[in-house]
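Next up is one chain by itself, shown in structure tokens, the form predicted alone.
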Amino acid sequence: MSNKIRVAIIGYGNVGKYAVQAVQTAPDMELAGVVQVPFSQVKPPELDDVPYVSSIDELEAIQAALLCIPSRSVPDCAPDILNRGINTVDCYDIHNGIADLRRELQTTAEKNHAVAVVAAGWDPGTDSMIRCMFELMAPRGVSYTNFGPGMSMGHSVAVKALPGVEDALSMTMPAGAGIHRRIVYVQLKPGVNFEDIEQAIKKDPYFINDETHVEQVADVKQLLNMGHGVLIERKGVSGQTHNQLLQYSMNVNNPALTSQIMVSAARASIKQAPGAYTIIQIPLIDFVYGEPDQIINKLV
């Protein structure tokens, strides 16, 4: 058997499609197959040489599964896979539910000698690492995370799940100081009342804390752009020295970056003791391919 980490991808939406590329590019990984949920008999042509199945039980010797599924499906899906002794990596993005989810998966992971890496996207995820690093550099102060402008996958998926919605796109527009506006474009099925959908969106936990504007459009695909970005700023105090200004920014393809971080987290999962972790709990070096001394010589 190959020494490479055998990885399964659960779900083949925006993140799943890029995850295939990221796994195939990783020198220490082998793509065992794609599990499509719900299953479609029509196999995507780009997966011609990749096993395409309806259940992870149809694949062999899986060590890690990337859960490229909606966040609200993760709490049900992850325990089922952990019970098989397979590591899980998800990009769960409901910020106020992450700590509870990690605790819920901890017992299941330990019991089955497996590892769950929770919220391993870019926010939450690698942006969490940046916020953590900024706080250790300036322990007292205030940090602001400003998203966008760009497409929010989690918010878009939440709207698509509403009955009567044919397609949706949620755009995040930064207002500064960590305050955001959400602009949601919806394509409705025939006969659906727009005002009902608008109210359902504004009451959804994904949107309830932000100023949200909803617009009806004929074709969401004409608006679609996978770009997104973030600006994280901290003004704080190092020791007794004030006015320490820290800043981090990026502009990215949203699903491509998310999937790459998940693949790196799968690598890190193999090196951890059984249990459930967020990525700020895992040594940074464990995410990087290569021998530790080589990584240290290159990056320190």
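Between two forms, the rigid core is the largest collection of C-alphas that superpose within 1.5 Å. The structure presented is a predicted model; accordingly, all values stated were derived computationally and were not measured. Numbering follows the first chain given and starts at 1. Compared with the form predicted together with another copy of the chain:
Of the two rigid parts that make up the chain, the smaller rotates 29° against the larger between the two forms.
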Given for the second form:
2 protein chains.
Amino acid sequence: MSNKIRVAIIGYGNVGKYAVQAVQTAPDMELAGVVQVPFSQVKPPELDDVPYVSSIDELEAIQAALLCIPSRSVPDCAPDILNRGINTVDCYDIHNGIADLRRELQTTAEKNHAVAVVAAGWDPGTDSMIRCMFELMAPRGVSYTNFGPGMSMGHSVAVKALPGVEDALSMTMPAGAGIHRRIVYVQLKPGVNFEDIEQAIKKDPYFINDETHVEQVADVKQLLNMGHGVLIERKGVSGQTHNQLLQYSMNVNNPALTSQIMVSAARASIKQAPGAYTIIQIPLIDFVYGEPDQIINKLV
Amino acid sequence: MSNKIRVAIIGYGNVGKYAVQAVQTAPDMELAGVVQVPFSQVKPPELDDVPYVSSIDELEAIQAALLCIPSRSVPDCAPDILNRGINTVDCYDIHNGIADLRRELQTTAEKNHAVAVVAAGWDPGTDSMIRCMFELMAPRGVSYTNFGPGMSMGHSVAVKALPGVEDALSMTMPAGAGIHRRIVYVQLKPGVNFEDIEQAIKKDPYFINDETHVEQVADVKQLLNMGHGVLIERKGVSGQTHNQLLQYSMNVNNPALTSQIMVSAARASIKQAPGAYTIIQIPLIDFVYGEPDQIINKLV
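Since the structure above is the form predicted alone, I would like to see how the form predicted together with another copy of the chain looks, so please show that one next.
Everything in the complex follows now, all chains and molecules, and the chain you saw is the first one.
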């Protein structure tokens, strides 16, 4: 038996696929298997010798499960795993539901001597860490979180649901000071009038409050890419000193980053007392591979 | 008796002066007094009704002391305060001594049921938090910490110590990829030859490895300002995905930021189990004022 943390991946969409690579790359982890729900008999060829199963019960001695599933499924799935005494890490991204979700999972986690890490993606997630840091450095002031350029799943799905739309991609473009523009690329079904679709999009609740541009394209698939970014800015006050300028930005492959953060959170979960945590409630050092004094010498 | 954390400030140099403002601004703190060592009978007028004393024993019911003193004095001063059961926060900045200092203070802190937070400035300090975050997001890769523009105390003091130098200021200028240039402004004593001083500076161990420019000025005091900055960059790998680009930068009043971070660390110290911690060993949420669920709703 190795000392490595045995990790299961639940769900095999974009995040799940990159999570396989991140777990396999982590020096202190062992990929126990991928749980695909709903299960498809056809095993994806790239999973090679990775166990591919329909239930976590088919895998042995799992210590942590990465829930690479839609946010709305997390509140049901997480307690189910925690009840087996297995730690969970999710990337739940419904901001105003995080405090409640954490509180709900707290009881289940404690009862089962397990740990849940909630909302461990990049926003919520590492962006939340940055907002916390900026607050402790300059408690008074205004922070802006500017997203993009990158695709918005929620907005793209809303456009795809409109009658007459074959495929769609909604890009989030930062316009500064936390304001965003939307650029929507639509591929229409034959005979559909572009102006009608354009109006329908601009009136949709997802878009009505943002400056929205709609463009017709022949093939949306040619535009897809998983790049995303963020710029977080704060102009704040430290003590009584104004104009303290703080800035954080990144440009990344979105699911690769999300899954890496989840893997680092799984490592941290092993070191926490039973309970449920957002990532700002766990010391930063616990996410990093290595012995504490080595990490302090290298990073502090 | 209020519920506020009673804080003492030890030392009244640049950081101590700004620490007074930061403690007075914190809604959950009460400034118990300033301890000045060596003590000067003349109370600085801006301290107004703040107790100004020569020993912490003259102040009552102190819960945390901010050690606004030179780094080399911290290893002696901190145990002395911890032995009184009072938490300490320092901004010790000798990078390769931090792990040892923390280990030494750990025993004293535990024995006295107190908490020491070590190296709680901006570098080491919040920059260390960023380096930790970048590591958990992209474990493989290279990070660069670029300092400045801003004055370097250590380098300025080294130049001031040269015979013939009346006053000096050494500015650190970032040249990218963690490389720094030094611009040294010197004010000379009458009859001193500039070229001799220029050569002496360039041969000094503080400067010999850096590109150094020396300029003669009539009055160094006219150049002084407490602005400083940093740019931390990482190009790294998340899982097996390359070219993940992460960046953090700030432009700040240096002692105002340092003291604010120390004040936030004093708040965090109250919430930790007895022992000694670097700031990457404490959950981010503990540094921020407010109730956990409020903070989660606002910042996560």
